[in-house]
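The chain that follows stands alone, in the form predicted alone, written as structure tokens.
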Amino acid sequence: MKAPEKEILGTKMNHRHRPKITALVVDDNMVVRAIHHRLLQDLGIENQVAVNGKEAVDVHSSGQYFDLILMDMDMPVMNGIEATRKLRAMGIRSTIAGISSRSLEREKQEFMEAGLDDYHEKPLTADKIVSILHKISNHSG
């Protein structure tokens, strides 16, 4: 039987044969992280979780890598700005992409001068994340 195949970068791969992207997850809703965690997981792609974004900066600090970076604006302990700006001042190139509620063009506009690379309005849909994986193909290749 052969394995199914998903259009996923503009390409019809079979499972087998689907580039490993790898992506973390930053949001302090339960809800949306788990809502998240498994849109990424049906595309395919390997993810892991934090609840805000000092969590995000530890792993990349351990020496972690991911491709993508799905990072909430509003969190406690550290937020979505700062957390990108950490992360951008440590040399982190990972395509990150901001998601929030918030849809006040300032405050867009702040969270993207942090050093993201996309934003998303809450909630994420595979057609979005999609979207977001196009420009990750798109900056690598």
Given for the second form:
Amino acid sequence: MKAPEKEILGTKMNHRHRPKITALVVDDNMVVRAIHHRLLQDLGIENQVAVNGKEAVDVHSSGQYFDLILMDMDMPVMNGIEATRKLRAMGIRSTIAGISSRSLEREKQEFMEAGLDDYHEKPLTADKIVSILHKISNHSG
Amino acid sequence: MEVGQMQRRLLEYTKSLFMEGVLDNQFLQLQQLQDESNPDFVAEVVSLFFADSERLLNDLTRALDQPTIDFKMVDSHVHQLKGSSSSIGAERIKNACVAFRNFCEEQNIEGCMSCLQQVKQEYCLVKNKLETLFRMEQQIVAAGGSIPMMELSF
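Other form of same protein, the form predicted in complex with the partner chain, not the form predicted alone:
Whole complex next, starting from this chain.
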């Protein structure tokens, strides 16, 4: 992301009346986790990682909350669809963006119906994250 | 060789990797995430990728060597490799994985074996090219220069 854009985003996101945005990266692939973690960090977003859907649910059960959840679809133990359904059932209202390498419309639909606010195909880029972030600002108004 | 020359050589080399389809725009995204506070980000992620890929390629070799092949497991390994190669911009490995997954779906053993060879070849190619790239970067830094940023202007 170019420097001037980063600055504007930084000002928008770190407005003194608005606390820093937090995020959770949920992906079973360690290369992808490292990249998404750094992408978010570069945008000034504090973030943690979870290696599958179950870990994502457990971290919420322990009382943590995140403004944004980047949820991978295919993961062992508990996949993204199941995890999203569980989180919504728990009353979690965070912005959940499904991030997947699946391209079939039917698969995307099933993921969206689980309770996503947004969906993006891998690989994730800074631009895609910015467009997801605009959805958070719209939510919290 | 003086620093300016080394930097030009590096840019030319990087450009050739894009031209050959070895790397794609995603790799540039990674380079943009490297800065003073994360000076080795690209090398670190690529290291992770090498380790992860080697593990997956071993698992794939083993899985395709079984008397009864578990195509679901083979597909799941290939899916992982596709995901990580796509995330670092290793376009040719990613494309080889797409073909591989199709053969998994058809439960085509010959096709899968052939794809495994293909993926291994593409992986070796990317590994060599990236190791060369990092060596060139190290030489520039050792000579007191900075690593030039590539513009996607071609």
